[in-house]
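Next comes just one chain, in structure tokens: the form predicted on its own.
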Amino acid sequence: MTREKMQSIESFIESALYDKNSGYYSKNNPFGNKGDFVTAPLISPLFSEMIAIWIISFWINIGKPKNFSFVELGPGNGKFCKNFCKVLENFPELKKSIKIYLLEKSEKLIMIQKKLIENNNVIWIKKLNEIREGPILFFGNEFFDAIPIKQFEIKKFKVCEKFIKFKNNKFEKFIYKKITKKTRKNLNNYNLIRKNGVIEFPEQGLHILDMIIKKIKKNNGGVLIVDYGYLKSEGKDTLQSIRAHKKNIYYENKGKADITSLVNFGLLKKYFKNKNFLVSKIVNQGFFLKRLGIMERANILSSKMSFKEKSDLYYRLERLLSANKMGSLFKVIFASSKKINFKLGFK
């Protein structure tokens, strides 16, 4: 008996790492040299480490609160929040006010996530409605781009959804099918609709995003993103999906294999000024962690070091702060209420 499906580019994402009992991120610890993929926490602790004091220099802008929340998105396997936790003890002024939420939906990352982070600070979420009154501030880095996106193309001057027909389990087709009106509207929002090409919508991004943006407007606060992106969409298919460190066929492996696309940054600052906000200029991670001192911290470290250690430390901030690696590719954008004026790093 022949079986067929077929799915949204978007319902495929969904299903392929968020399904409670085969999704990827359900059962796999994908993060580190034995996983799929390494992320900037994992390459040097020094990336967390200048995060940590954006964190910190951006609690004493806002008067250094008492009650002051801090919600880290898709912490990974818990590395970042532990080197926070550390460089926090040099605090004890904002450790006393913080409260660190971590955003998680996936049990099996929770329990590696608890395994590592011991800290009376920290608190797992599911859900956003958790957080304690006070001002707020979001950080994602690398969450964005594992969030399920929809694709759109033209055919024949018609604005096509994109889906994926499969038998028996195993890929066919592509299956186009034109669009509502309201999802026309949704793209022209953000002028996305051009003669050719792919069209990428990050809708549960963005529903995400709502969510954030009115725990901010109720409470005061920000939103810090990093992730890897672009700033003017070229039309092109940034769907990407990455197995044991190799490139996989998205829609093969299905739940065994990270599943990623690019976040259009210019995308992302449009959507924070059309909700009123305050948006930094958007720069790359190269530049904003070498304005925030990650040069200088590592020149003081290395005093100390031998000649490997040496070596191993300027070998990982190559990866982090080179051109032609991280530094360009990662992009930085920081968006607030307007109470808030706060550019450190981005200038």
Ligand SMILES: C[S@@+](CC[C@H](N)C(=O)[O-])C[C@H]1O[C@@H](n2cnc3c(N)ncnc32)[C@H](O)[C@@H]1O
Given for the second form:
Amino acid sequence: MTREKMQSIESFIESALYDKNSGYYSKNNPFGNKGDFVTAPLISPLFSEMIAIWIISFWINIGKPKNFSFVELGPGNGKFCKNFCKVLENFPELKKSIKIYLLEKSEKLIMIQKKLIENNNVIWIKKLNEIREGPILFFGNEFFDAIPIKQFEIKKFKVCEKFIKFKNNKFEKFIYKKITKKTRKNLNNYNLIRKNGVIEFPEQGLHILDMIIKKIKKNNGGVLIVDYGYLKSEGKDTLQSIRAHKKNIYYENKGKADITSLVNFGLLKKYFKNKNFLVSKIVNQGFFLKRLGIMERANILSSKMSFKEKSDLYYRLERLLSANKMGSLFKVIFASSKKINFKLGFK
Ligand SMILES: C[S@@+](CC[C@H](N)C(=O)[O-])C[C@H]1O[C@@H](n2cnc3c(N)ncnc32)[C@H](O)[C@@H]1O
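Let me have the form predicted together with this ligand next, following on from the form predicted on its own.
Next comes the full complex, this chain leading.
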């Protein structure tokens, strides 16, 4: 008996990554050299240190509130948070005032994070309403690239959503289905419809952003986003899949490989502006980290290092900063409620 199944791109990614039993993030620890990929906090602790300094400066800028909440979105293996907690040891006043929340949906990763972080100041949450009221800062590194997106294309002059048809669990072909008026209106609202190429729409990502924005509006605060992405869509299919540090075709090895898409930073900026937020320029990760003083910090640390340690340190910085590595593909944006005007790293 042949078994046929059809899934939209969005629901395919959702089940491939997050299905409770077979999803990639539900079963695996994908991080590190033995896993499938590395992220900035794993490349160098200086990345986390710079973000930590940014967070501390933000807290000072808003008047050192005593009930300050910090939320990390999708903490991965917990490396950023571990380093952040270490930096906080040098800032006892903030350490007393801050509550750190980790928003994570994978039970497997929560276990890994708990083991690494071991800190009573850290609280794991599944929903934003578990956060106390008061000034709040959200931070996500490579969070939005891991949220499923929808894809559309124009077929016979009509906007259609892209689906995948599987036969006996094997890819058979792509299928395109005409969209509803409501979806078309949504795409129109963000000016996403184009004649050629692929239209990518991060509906789920915007829904999460909406909840974040509501929380910030109520409590005052901001959201700092670091991710790989682009400023304006060129109609490309940006889905990519990695397995054991090598490229994988995203609809193959379901549940055994990571799937991500490039983040449309231009769209995020527009979204924040529509919600009446103050939005920073979109800058490259290399620019941002250099403005925060990553080179100066590296020079101080390296003065006491052996030659081997020094070369390792600068090799890792090169990966984070250089234009042909993560330095320019990765972008940074900060959006805040109107009362806050904080531009560190963006000028
Ligand atoms: C690519 S990893 C990011 C890793 C980490 N931030 C780092 O820099 O190493 C994506 C993370 O987001 C989590 N995640 C994805 N969707 C989520 C959601 N809707 N709510 C909470 N966590 C989510 C994943 O389980 C994973 O921890």
